[in-house]
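Here you get one chain, nothing else, as structure tokens; it is the form predicted alone.
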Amino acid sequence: MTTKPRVAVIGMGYSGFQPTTPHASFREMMFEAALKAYSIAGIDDPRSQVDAFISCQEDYWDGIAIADEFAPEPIGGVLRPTFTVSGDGLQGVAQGVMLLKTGYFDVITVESHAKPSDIVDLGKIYEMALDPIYVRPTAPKTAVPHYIAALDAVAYMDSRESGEEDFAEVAAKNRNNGLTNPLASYAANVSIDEILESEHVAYPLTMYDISQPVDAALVAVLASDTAVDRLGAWDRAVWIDGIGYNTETYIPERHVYGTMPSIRRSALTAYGEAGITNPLSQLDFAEVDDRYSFMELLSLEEALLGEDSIELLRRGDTYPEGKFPVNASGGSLATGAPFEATGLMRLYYAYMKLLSMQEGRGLVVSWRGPPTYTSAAAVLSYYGGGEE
């Protein structure tokens, strides 16, 4: 029996990270990432060592027709097998993933961007994915995704002995964790009583519970087992162990509002694949979706990161220094929602974490945010210096 190949990241480049980016487009934001990317891969021509290209991207978030036309010649890909993925940069990994298994293919090049300071009204874009009679009429019209989040944020509370100031603690936790990141644009060194004394923008969500829209291109380099060897990469090879992404419903008024089984059935790919059966005791650390301070929270729940995750940031433990850091990025919270390139953005920061630690495992949650319920997950590993 052929055993399949195993798949690592072998290098990520990133740009941009800032509330806007007037001095480059997405696509030169997405040249800079690519770059840096291949550098670190040990990749001197994209064109003959990569096999297939992803592109995760959506129309409306770059204001083009068929944008998917403008993603081969920035990352390398011109005349070469590419394609888009129309969702979160996690899942155009999935996608890599399943192709270099086939042993088909050795490397594959993962890219993901935003420009939301390119779009002139973000709420008409939120709006057009509401049910037109039912729902669009109802909502807020400045606050289209807020309001749908509100609604998970208060019935995760009645559901739980939870309530503000846990939101609160967790806004400042990641905020506070962002100010060690560089690029976390929207850290800030802020207190519980202070975001608890914030004006809510949509009840119990304050500005400080919701992650701002940021500029930034991912680019993520994927390898066989094989391909690692070839590019003598095992020093900055970091293993996707297990990898799961799932869609609960594309209608909020179906949607069973405190809950996420998108991030359960994700995670539970990713474990099953990964062989993890007791995700607290066997993972290290854990970047999860934070674009609304409660989803950390439920994030962590949906992960089966234990069944209370209130009780884990109460007692520290979710904290950097704590048994069980989450978010130690500063999350989105901290640096952002790049849209649909959030999901390379955690795994970027697991990376790294990893080519520090030198060891361990970690695990990356994302989520697509409202009006979507899309998610996906990642475990992570590192052990370099050559095969297990």
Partner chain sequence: MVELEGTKLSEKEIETLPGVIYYKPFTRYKFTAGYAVSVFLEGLKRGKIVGSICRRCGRVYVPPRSYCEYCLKPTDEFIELPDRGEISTAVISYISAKRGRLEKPEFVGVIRLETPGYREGSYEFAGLFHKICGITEEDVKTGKAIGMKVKARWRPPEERAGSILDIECFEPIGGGED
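So that was the form predicted alone. Now I'd like the form predicted in complex with the partner chain, please.
Below you will find a single chain and nothing else.
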């Protein structure tokens, strides 16, 4: 049996991270992100040096049916093997990893984008994501179905000794973390008390607990170890030691509220591949989902990062200067949630963080947001620019 290639991220690029981007079409944003990623990766001619292209998107977000057809051209995929993943960018990365593991591919591009500022009736798009027969007629007519996330938040509070003050602390931590991140449009110098005093959008969530949509395009270039060697990319190669993804159920009443088993399963797959048996001691930091403040706590628990994520928070461990920083970038609460590109955004921050470290290992967790129960997780490592 031959050894499967190891896979690394060798470059990432972005465009946007602003609430509105009237200067560029989503295709121009994809192009900008792709050029930056190829530049960092050391890919001079993506048309010949990239073996396949993956774009992660949903037609309704783009407002274009069969939007797959729009995927190839801005990223170099015209007349090249290209396919789309109708899901989060991290799911697309998992597809890329699997292709590279076959040994038939050496370099893969993964792209995802979102332009929520192009959507006038966001609530109607979300409405169409609900079961048309027995959920849509009874669902609250809101712009974004925060009530679905709030169902999990209420159940989470009930099953733990947790309260709104814990959610507010996550929100305050991440919004303040974003103050040092130039891409964080929604960063805020806000205190826990200010958050607790603000009105609920959907109990127990205030506007500070809820991430806002943001326009962004992200591109990651993945490479096999052979390609890393050929491109001389060891200094910028962040290894994907393990990656998993799965979907629970679309039936809201079947979901076990206050839990997110799709994160648990994804993390277990990633840990299994990476040989992680004690995540908290074997990992250095995490970029996890925080589309809602409570989701950071839930993501950590489901990813088995300690038995009690609230305790980690209260002890200060998950602050940037703590023992196990979580969402030091500011997370989605400070930088926004670019729909399906959110997972690549988490990956981007983990990638940049690892490159800044001499050596380290981090976890990325992405949840697709309401009304989905789909998640992905990846373990990444960096060896300081040399071979392991």
